[in-house]
Partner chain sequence: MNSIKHPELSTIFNEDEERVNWHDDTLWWIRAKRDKAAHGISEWEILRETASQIKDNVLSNLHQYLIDFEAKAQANGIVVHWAANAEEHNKIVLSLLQKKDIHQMVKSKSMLTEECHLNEYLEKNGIDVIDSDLGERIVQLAKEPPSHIVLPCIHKKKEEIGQLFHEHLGTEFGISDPQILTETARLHLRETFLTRRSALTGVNFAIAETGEFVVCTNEGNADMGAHLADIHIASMGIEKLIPKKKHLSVFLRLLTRSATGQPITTYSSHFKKPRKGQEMHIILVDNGRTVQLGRADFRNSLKCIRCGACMNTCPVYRRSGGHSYHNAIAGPIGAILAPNLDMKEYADLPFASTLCGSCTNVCPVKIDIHDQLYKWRQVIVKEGNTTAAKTMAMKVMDFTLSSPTRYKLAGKIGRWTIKHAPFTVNNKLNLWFKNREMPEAPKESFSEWFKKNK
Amino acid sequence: MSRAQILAAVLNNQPLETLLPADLEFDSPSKDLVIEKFVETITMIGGQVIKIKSLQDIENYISENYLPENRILSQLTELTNYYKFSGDESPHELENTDFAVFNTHFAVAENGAVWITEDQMGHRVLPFITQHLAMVVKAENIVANMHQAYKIIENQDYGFGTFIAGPSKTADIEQSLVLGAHGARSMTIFLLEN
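Could you put down the structure of only this chain, in the form predicted together with its partner chain?
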């Protein structure tokens, strides 16, 4: 009922068709500058960057920063010491996750956002429900801006995908910035250089 009514009203009231503008493209600075800009931006929005040479370096970071009784989750096959999950758990069982590490597709220098899709999360809620969040970004996979980002995403299929830019935050109380609203309290980027 309403569907037909709304569609008829739209058709009746919409103006003459105008064309879509051309896609925007901007010159990209050198790879080094892009990486530098990404590090600068993610730091500015409350994240931290740790440069690593191999994924095993992440284990050192974890053992230095977390206790054996902490719940640490990762799907990365290179991290052998940590709890794996099947994906069949109820998402509620992921509460009390202290630290979770994920693989990602790429990151964007202009805003510090990292693109990650469902298959890399294991559970959609995990990057949000974990107290502390870490992501592996390959240095070669950092793009300059969102136009380049969507060139990649454009042809991707996923059930759920998200850009995450830094730790969860709020400034709702008198505009004072507080990190750790509902999602992760911190965000670490393991920047994998080769």
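Residue numbers count along the first chain shown, from 1. In this text, all values refer to a predicted model and were calculated from it rather than measured experimentally. Throughout, rigid core stands for the largest set of C-alpha atoms superposing within 1.5 Å between the two forms. What changes on going to the form predicted alone:
Residue displacement note: residue 181 has its CA displaced by under 2 Å between these two forms (rigid core superposed). Once both forms are overlaid on the rigid core, the distance between the two CA positions of residue 171 between these two forms is under 2 angstroms.
Given the form predicted together with its partner chain above, produce the structure of the same protein in the form predicted alone.
Just the single chain follows, nothing else.
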């Protein structure tokens, strides 16, 4: 059978077109249940959630868990005592980052993902090369599922953006789970309560 005959056979055996549902509707659980599910999911995928009342609580967490010589980066203007960077650095200049804290637009309860865009990263590579990753999520900005998430971002202009869920993980070799193989070894969510 020739290539042309194979392609013609494929073309003549297409499935019938079906219409998309007019509108997919999902249950809308209460905000408390959505937050509870988000915390449960983050914990299940290897992250941790720390509930905070203000951004000052992040400073307290860092001072309790990191030494002054650790390289800690953040674009949050409310956090003051950290290594400053412009975003114009070569990615190699950021390779020894111990802990990086980012603000987020929102988070998703069903998979524990946070949505972050380049303007919040400071440098596009930073969330992927830091040893320990932290995200600030406002409790009011957690949605139940990815359908709601895509509704939020579908018409936005954000250049580069990504969903990040938990620390880097792989179990490709002998099904042994390794955290941090390709990225951050841990992920902390600072859940800013109302």
